[in-house]
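We begin with a single chain expressed as structure tokens, specifically the form predicted on its own.
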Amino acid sequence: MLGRAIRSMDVMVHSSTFLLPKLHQPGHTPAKNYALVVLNQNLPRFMPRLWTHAKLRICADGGANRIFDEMFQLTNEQDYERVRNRYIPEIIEGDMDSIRPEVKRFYSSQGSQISDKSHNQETTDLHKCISRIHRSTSDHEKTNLCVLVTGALGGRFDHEAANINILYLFSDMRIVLLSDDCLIRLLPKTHKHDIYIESSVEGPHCGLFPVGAPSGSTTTTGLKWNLSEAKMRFGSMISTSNIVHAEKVTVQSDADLLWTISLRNLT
């Protein structure tokens, strides 16, 4: 018999309350601080909602073009210039090969910090943005920070793979990759996971799978097809096209897993 007690695994709590209006936040999860990173893909239809939740907004290079060109179409306002002047990112970071000159001039004149990293061609613009947030956030603050990334899914698959790799490179941070259709987050093997489902904005379709290393044992609750000490790996079984069946999904695994869930038609 072991002479010391074995500490139970800590629980990491997840929810998608950032997809809800700011005035309709549930009480089952602690309030989070959000940072928003905008990549150079079409903005999701719920972008104004994400912007409102975020305390820090960073455009990754050409992501600034998207805010400049597309934000007005996602609001119910009639005054184009008023909308453009309202949605000003705090920082624009990247190698500056995609941002248009007039967009760069406009945001610079509005007070946005322009961080030209054209000397660094070894990392993606998303990596540069997440690195900035990582460096400027203490370990204590990281536990209450969630980084939302738009434009991370869709388009070229090599870009998607690089964006998913960011979840693993910065696994000590909560990062959510978003598109109009779904979200992806990493569930580190160091924790048990309680995922609270916001059924008005997400689900029911979901998936759970390992990337980079197989899982020898994964157990879930709250799904239509739950896993019980299941083995998962590419080339064998992975959990796709599953269905959430409860308000809370729990996951415990011996491997880092990606969790994905469909998003409803948000506006």
Second form
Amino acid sequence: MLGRAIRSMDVMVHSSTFLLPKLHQPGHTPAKNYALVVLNQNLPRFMPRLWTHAKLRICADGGANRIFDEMFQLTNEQDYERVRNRYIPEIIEGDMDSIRPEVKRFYSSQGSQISDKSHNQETTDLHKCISRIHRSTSDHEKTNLCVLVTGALGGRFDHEAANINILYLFSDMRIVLLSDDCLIRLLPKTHKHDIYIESSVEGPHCGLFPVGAPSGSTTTTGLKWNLSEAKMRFGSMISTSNIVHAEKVTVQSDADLLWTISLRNLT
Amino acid sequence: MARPTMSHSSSFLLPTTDSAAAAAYAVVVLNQRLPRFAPLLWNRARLRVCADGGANRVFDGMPELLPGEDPDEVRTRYKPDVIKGDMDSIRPEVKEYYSNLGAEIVDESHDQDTTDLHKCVSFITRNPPCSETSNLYILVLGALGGRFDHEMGNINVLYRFSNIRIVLLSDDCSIFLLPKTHSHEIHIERSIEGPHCGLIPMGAPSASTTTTGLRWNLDNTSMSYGGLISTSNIVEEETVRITSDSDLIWTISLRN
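The structure above corresponds to the form predicted on its own; please give the structure of the form predicted in complex with its partner chain next.
Then the entire complex follows, led off by the chain already shown.
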């Protein structure tokens, strides 16, 4: 995608169908495959539906503890063991300094691939997980792949900043960071963006942030306070507490932007 | 041209502090769960401001953080001086309770251009609790986590008021701005903070940053989103020194 000469900008289409109880294929987007990466923070309450939608689930180190401990209370099941046996990650990856031994043993015995990267202290656990997905996905497959990440926000601020930097370092992949309160995506400046809003599960609060570098010109449609060739910069104006006002929001900018939208109470 | 040096210290988080210390503290509470050290900072502050629903958090949270004490007594003691905002989150009974105790309620309609924190910081700079704002620290609780657009808006307040010391605090970490106009000396209080730290070029890349006192020091190093940012670094010395061509966010973990 990035290598082609672009005369007029390609449009990148985004939608949050993965938040719906059942996946559907909206007419405007190609079928998406989902991969799920679980980091070591409290699971969001909608984790069961993400797990079901994903074809590949990777726990980053202590993320495995979270699945082991917390999945049960997020389901309507009565049988603790049944839940535990149902939610088995395909891969557990990372430096293995947080995963509890009994958790590692359990998932290993259930067929999870344990990918011990403790020799590599240069990169974060999320970086390792995304690298793995990046390496094993062809360019063609990348256009249809969306990586959902839980547990990347909140907690230590330097961890959050490093996790957000992953979106920039792997800007040829669709990666969505999710918390109970909101989601974040990168809108690369190389494309115009059409963001379809699933109003049953997300909104209305949203924002756009020039985190890496200022924007000299950003234009939007579909927001309550649209931008019209507006400058945005930390230290000056950034778009916070905006409101989605249409089924589709469009964004075009001379800078990479982070898009965020609030999530409704999903169970 | 030599830049002036700006000194920083988190001594406000120490259990006991020199009462003759030059620094004056104001505390701002936003609408998220109180961190465990909220009572300590509240007691140390000369001015306590709640942004709207932050008043609910103080009302509910202070007795929870001081479980050995009578809740009503705690609420009376930990009374905000000012409650500011558009009042759409504060519970009516909480507003009435604090109003009866003499808290100043500053009601204002929602303004899209400025966040609750921005309004509180503006208010404090117009009504400072000390004669010298160079010694004023505004300590903010509840600015991190939660909705990401709120967090970004709160961080933007650090940039927009770069001449005021503002520290955003959570249970896990603290963050503040290192303006490019100064060289910075950060005195590390090892008993309450560290060792994990980071330097984040939020908003613009840095062509050149130099540090001392960290495990992985920067030496005229460039940093940017999409490239290198300094995270999961470790403080190794009692004083960390930082000089940069760009405004940076400093963050350090807080000990339990």
